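So this first bit is one chain, no partners, the form predicted alone, shown in structure tokens.
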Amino acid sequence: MLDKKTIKRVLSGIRATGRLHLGNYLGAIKGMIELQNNPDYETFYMVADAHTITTPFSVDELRQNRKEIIIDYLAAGLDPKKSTLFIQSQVSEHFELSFYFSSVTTIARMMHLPTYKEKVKQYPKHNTMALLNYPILMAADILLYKADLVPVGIDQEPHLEVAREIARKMNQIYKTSFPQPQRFATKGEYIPSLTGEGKMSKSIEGSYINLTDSLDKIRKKIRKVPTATIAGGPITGGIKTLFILSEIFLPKKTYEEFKEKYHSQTLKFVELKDTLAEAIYQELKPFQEKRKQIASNLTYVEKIIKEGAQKAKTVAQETLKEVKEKMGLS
């Protein structure tokens, strides 16, 4: 039984838009593992497949990606004995709670969110109600488990604020007992795009390194990062990306030597790029070996998915029962 005075709940999820990349690993999964291994937390980690359909998607790819991300989770170090790993759409309570939450959320509030505006610009022909309701569903994901902490990047803070607003409104109007979820920040949480603009993202081709990429693929991608002809001057764009990744993956001494060479205009970018590519590959190698092993046992993977859904549903049903009672719906 949970001691609610000391144990805090954590919820996080990754959209099922493709294999996990370096940004997911450093920005979310490392923090998820850190929390999982801390006895002060009870952790729930999902594959956000319903969030995936808020923007254009391929049915076949979605079907495959849901399972692939669970395999990635397991290979990265998420442990089904310590964390509840599940697929969002297999717990229908997410969608029911989302509808109840929509009754205390205005259309104007959703339309003014910067993330919504960005997505409309990106997909002008797919400005759907699902896209508008994305933050409400995210609030339901978090509050369904009464999660205190959410290990996500700084770009998700506007959505977390919506979740807190909804929690406050529900508590005030219906006397529910929702917490005020907070973002859990992890080291290296913002991983820049290989294009030199924005963050690493699956939706931007050429911006990311997959966790399953070979050394050759990583080297080719890193070599394409835009740099200046000659070293020196302000560290911006692709050069900034290289140095941010170098600080994460290279030994401190090596990183500082490269930076010194840059400022003295003696740096050969190809040397920095190839050293960085090798370091990234060495970091990912154990993950890739473990992933092959797990992927060869799909019966085990299916068992984890089924058990995770059952565990998540047990907690979700408790919360939904409380909400329906307080709202006069039962």
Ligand code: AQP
Given for the second form:
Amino acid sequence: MLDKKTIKRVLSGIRATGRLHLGNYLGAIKGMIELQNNPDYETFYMVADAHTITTPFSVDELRQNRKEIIIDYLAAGLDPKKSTLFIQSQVSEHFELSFYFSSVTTIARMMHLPTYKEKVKQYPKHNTMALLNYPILMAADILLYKADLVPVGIDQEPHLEVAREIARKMNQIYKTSFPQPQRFATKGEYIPSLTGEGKMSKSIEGSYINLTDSLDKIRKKIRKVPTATIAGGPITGGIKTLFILSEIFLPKKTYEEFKEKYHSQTLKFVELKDTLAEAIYQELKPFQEKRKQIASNLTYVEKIIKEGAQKAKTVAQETLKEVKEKMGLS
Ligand code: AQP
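Taking the form predicted alone as the starting point, write out the structure of the form predicted in complex with the named molecule.
Zooming out: every chain and molecule, the one shown earlier first.
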């Protein structure tokens, strides 16, 4: 039997901004599954619906997407018997802790974060306090469960640094017992965009492959990846995207053969692209089939959401109680 005390906690979440893409799957969900299946960890995975309102959103879509992400989690292999699956806004302790954390965080620190600056550039008319507070709420999400590990993509590293800073300050000033959460990295911690510039992202049209895309759709998207370059030259832009995805999805030998052909200037890109499209689809097919089954049983999904909120709340309340006592708030 494992000593209860050696079990570490894990927290991760995905915003309810739409259908999941390969970046979300490889950078976050794969790591979430790996840790769920490791008995040394207790895993908490949420739908970050409150984080969704930090950028422009539609009320109806948000309502629907909260459930869709839970269905995605289940179809991808998250198991409610092993992981607590819940919706962030149903555990109000996240917001309370976030407010307490904001008292140890400066405005300047938040304004200098690259993620904040990027989002302001993307949505100049939506420079809200919620957006500025995003990393504080994320720190609360993680530390409410005293999570040691956070399976997320590399783009989230600056936010994890903020969470560690907040944990240190809280422990120093109020003698709380927060851990220093670390990112759990996967092989796909950074999936580049199909456009060849930046990362694969839901909000950038033409950049992503959805987990629910058909073979035909995947093939069309991959065929559009720009490959115009000096033949056999440095691997950059769209070609880099193709090779990163190939390394993940193709057998090692096939990947190396394509690379060799590229360097010897004998590669037919359409051949690489179609082989890659097929391999991606084969990996996604079981997910797509399972997703259809789960989506037709919404009573089951609702039950998981309800039970998840109750389980998460029990842990959340314990931490909040400790923080309030130590901060002189109870
Ligand atoms: N391209 C990526 N490569 C690896 N991991 C990625 N993640 C996102 N993009 C990549 C990881 O997926 C998880 C969920 O991200 P999120 O909650 O930030 O969702 P999001 O913001 O909706 O993701 P996008 O696609 O980047 O959306 P927009 O365009 O709206 O900002 C995280 O663990 C993230 O690291």
